[in-house]
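Only one chain is shown below, in structure tokens, and it's the form predicted on its own.
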Amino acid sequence: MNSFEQKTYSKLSSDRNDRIRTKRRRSSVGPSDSNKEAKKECDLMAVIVDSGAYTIKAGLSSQQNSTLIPNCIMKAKSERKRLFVGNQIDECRDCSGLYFLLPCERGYITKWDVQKPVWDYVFSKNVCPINDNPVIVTQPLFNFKSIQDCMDEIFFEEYEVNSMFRLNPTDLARLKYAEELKLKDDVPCVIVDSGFSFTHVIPYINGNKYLNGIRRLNVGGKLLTNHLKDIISYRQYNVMEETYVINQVKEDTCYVAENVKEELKIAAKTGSANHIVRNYVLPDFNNIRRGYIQDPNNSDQKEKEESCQILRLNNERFIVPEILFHPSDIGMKSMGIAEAVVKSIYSCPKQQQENLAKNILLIGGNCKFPGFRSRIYADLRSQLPQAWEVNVYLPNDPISYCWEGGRPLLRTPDFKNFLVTKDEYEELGSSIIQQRFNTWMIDNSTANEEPKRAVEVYKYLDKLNSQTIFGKQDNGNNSLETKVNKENINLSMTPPENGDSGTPISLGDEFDLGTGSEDTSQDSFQQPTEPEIISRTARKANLRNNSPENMVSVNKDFESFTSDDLTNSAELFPLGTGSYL
């Protein structure tokens, strides 16, 4: 081999082995740390679901906003033939009418039929397909039993999901609360969900639901926007039918009072010192989509406006949310938001009572109304200790603020086993499976009670066998026992049969009409024989002894004499109580 072949064969061995070196050393070093994050965030994706009575938030936790879809069917009067699921109503070219097919009542799922479909459009294609990533759905406080059955068996069986996790909305808001304050996960906090079928006021203790303080109200959304129908069919239109476009009105034109009674003031007044009415343009359809608050500066929609009907809002726009605070204007007998609060921190031990009121987080479509979180601080700022400090919390959307809360849970370092596979659903069973659901984040203890202090009872027939029956003191013991004692004050008293001189006996024995006899009446006295004056006279004698047989009978007189009816007692009244009568 030539000098030129051993360079050429040299510079050849040289690059191979070169190149083997960078393999050896790509191999080693493994995957950057960008791609250990990516592969992380992509073990970390699932479908997070708020499963709402009227809404339902749904998409997949790499997304920024959620979906919001309505969960219900409607029915329009112009396509009769059609059934509008969620979204689809956007489709409708007129919304007047529609009728709506809910799922749940009073926040509970009663009518499969319809959350069915409804979730089907939810999980498809052009909204949020599951794929093979897992779920996490929520599901309100206090479910039934049944009602998680049905949910675990669509699905792990309907929609063949790979793994799910099924909790509370609120406990995804406080995983949220907790994360964007920057707060500890011990801390306490209270959270109130004001949705479309009820009110939830549920303190979190050390990371826990403290079920003994969970308050809840019959009160949400569905009441407010029928009970605006009612009014408006008294006053002016008749629109029991027209729920969707009333409750776009309360959405655009209700808002919180701070005092009521000034608020009344001003709506009693007329002409430009009421600036509490408005007008609302309701929609046509046609060229109208949706309503709007009248602008009188805006010349260029008068002549939309003279097709449309105009509604003149006034009180209406104060009083109807009112009722989230005072359930009895309406009739109902309900304790308001506030008060619920109140009561919820003071249930609690009382260790947390003062830093649960420095966290307290307002969410659901309700809170949305302007000055509603100022009215809520007023009112706990009120009936709260004033050395307390309180803290209300708003979040920018509170409608979606549960779903958000995903992403946190997600971030928790051991949120994979808290997920069910259906392996496991298949293995254990529903049963085991709600165990597991229904115990996370859950404090079943009792608040700790301060002992109770020894309460004196007031002995009334004691303190009455101490006077007569003219109200006079005795000066002696007031025990029964010294009573009993005390009565033989001997009176020479002839038995009307014999003439001689009868045995002495007590006023007490010779005039007692026993307790509770029903032989005793008040125009009728019938004096006793000679035997039962014999007897008693006796049994007076044997009291004057110390031995246990006549304690006995001592006992059985006094348990005789403590009856209930005062006024068949002959110690009391000797005499009977009709002359008294």
Contents of the next structure:
Amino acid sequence: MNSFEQKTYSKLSSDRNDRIRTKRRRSSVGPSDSNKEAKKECDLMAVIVDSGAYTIKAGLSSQQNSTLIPNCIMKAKSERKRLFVGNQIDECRDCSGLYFLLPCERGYITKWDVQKPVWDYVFSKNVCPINDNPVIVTQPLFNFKSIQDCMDEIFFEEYEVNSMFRLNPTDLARLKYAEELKLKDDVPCVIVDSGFSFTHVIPYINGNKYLNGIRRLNVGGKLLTNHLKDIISYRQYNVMEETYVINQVKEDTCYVAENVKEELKIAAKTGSANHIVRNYVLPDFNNIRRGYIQDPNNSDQKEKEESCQILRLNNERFIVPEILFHPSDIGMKSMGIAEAVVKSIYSCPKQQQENLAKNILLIGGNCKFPGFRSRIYADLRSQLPQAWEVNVYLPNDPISYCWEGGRPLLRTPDFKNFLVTKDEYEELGSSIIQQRFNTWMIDNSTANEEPKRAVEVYKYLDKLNSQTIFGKQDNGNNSLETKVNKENINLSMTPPENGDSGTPISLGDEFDLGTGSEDTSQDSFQQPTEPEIISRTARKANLRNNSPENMVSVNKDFESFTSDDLTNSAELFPLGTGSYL
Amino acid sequence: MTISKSTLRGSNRLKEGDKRRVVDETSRKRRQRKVMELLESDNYHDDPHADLVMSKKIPRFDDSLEQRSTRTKKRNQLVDEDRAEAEANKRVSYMDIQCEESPMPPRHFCAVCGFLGHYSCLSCGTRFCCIRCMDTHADTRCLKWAA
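Rather than the form predicted on its own that you just supplied, could I have the structure of the form predicted in complex with its partner chain?
Once more the chain from above appears, this time first in line as the rest of the complex follows.
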């Protein structure tokens, strides 16, 4: 590492044609404003690359639309001496039995020997050359550190880009969303990104990702295609090797049902009453290159299709996308997409929850299933409070929506300061640069606040446990408990109303009750109604079971409690406490 | 199958029950895990070019790329590292954001025809909806994957 730094230093001193300087530059290096004009020019143009696990969306920011390039290398059975990289698959005559080399494993790049040639293809002359423009490239949420190292290395050292920026695709989507709906930048919104490898639910508050509210569902388009492949292979033809074709079948025929049980009833019918069943003409790569849904009224066409293989799709059409909403259908221990959105909203600060429900944005390829938006809306409507306004927004092109967010990003004031130049990379090394990338649009500040509240509530209950007023001498030699009590004393010195002045039933009140009952033990109750209920239930729960094991389990759970559980428990405390103790 | 008169009385299913091989809980879980792995796999079949002598088109790496490929880590390794680092820095990690199990009970679909499956196979627990589907299941998939 040392030798590396030395090397870069010597290089720096020899030729310092810094184009873009930033505030965080080391103070020892003097400012150079000579190239400011050149910098302004390059602000207008940048290569935007949304590098997804299945498709790369790339293009110059000045272009109207991005180019969609499959992020994979394919091998065909028919052409044995050739690899098809990205869009080259269009040149392949026979796409049956395609073998895929995918660079990503569950959304994260692990096979660099596949990713590099694909990127080489993307940045080649005919597709999307870089030509000294800054590069904006996306990375998945929580991208692993060694992957980030590799990305920096490839872009700066192999492609020798002058400056680049890495960020999550949803950041771009949020910028685009704010621009499109002419919202203020700090309007909170929830972005549901349902892609090839997984589905993310990400709340944005004040323009930043709220880390504690993020949820990931390990269901993506790949899983759906593989599942469809599996059930077709069991029920009709063996298509296990035809991932490419079945993916097209999925795209052409699948839809999201509004009400699955009703839909199943229709699918069970025979004859014309069943309007769900479709015959899909499979491609033979001779006359038909891409399959299509057969038109039952066109008899001329039917004769032609007699020699083709036809796939009959009935309940598969809506059962397959249903996995997104109920992963338990295939035995996955996870909640569905709508539940994840609800959970995510509830784990955000209370004053923002209602606003988050007003702006829900759907992006990613899975959102292209017909009926996806209305189903999400219906599910959310039934799970969120009636008084809240729920808006679900689905863009025209949910796949390239993130890419389109590149333009508003370039228009962001100060954006040029965020770009990292090659010199900075060489000077500072990738770890410092990564910090800059990874703190972009992230809200980690409130993350500590919520669990602290949790501790307060439980400490209060602990204190009740340890008091003798219920006629039970508690085991005071429990080490965990004494520790908690010590902390409690520390806490009682700080004013409890600090954070939660806005919430009507604030936990601070309960805390007051806790200290009050200890110090004065008589007339310190400000609000006699709510706290009384709480204290009564707490007492009940306390009497029911206060064995040391229970205490330990409660204490263990402190860290893992999300604020969602707590806000719920504050509201429904009389019901909730029993299950916690 | 001919049944002698003395054995006619009573439920056939119960009599056959002892002979039936039942897949235990662990192998059911193993089977489920296999299915999930299959659902995440890139390809079902083997590389069609595997028997080919390396063609020139297959990407070759210069030295710097070689270096990177040694740095390439398995996904599990990456997740573990991330968790360790996240714990050290008290930040939210990759594993933290995974969805919990739903409080709602799972729905069951017939593994054969895809409609609601109200019955489950005595041997392996797979769902089916009617006797026809049960027979299909028993003839095809039941116990075939139990290995």
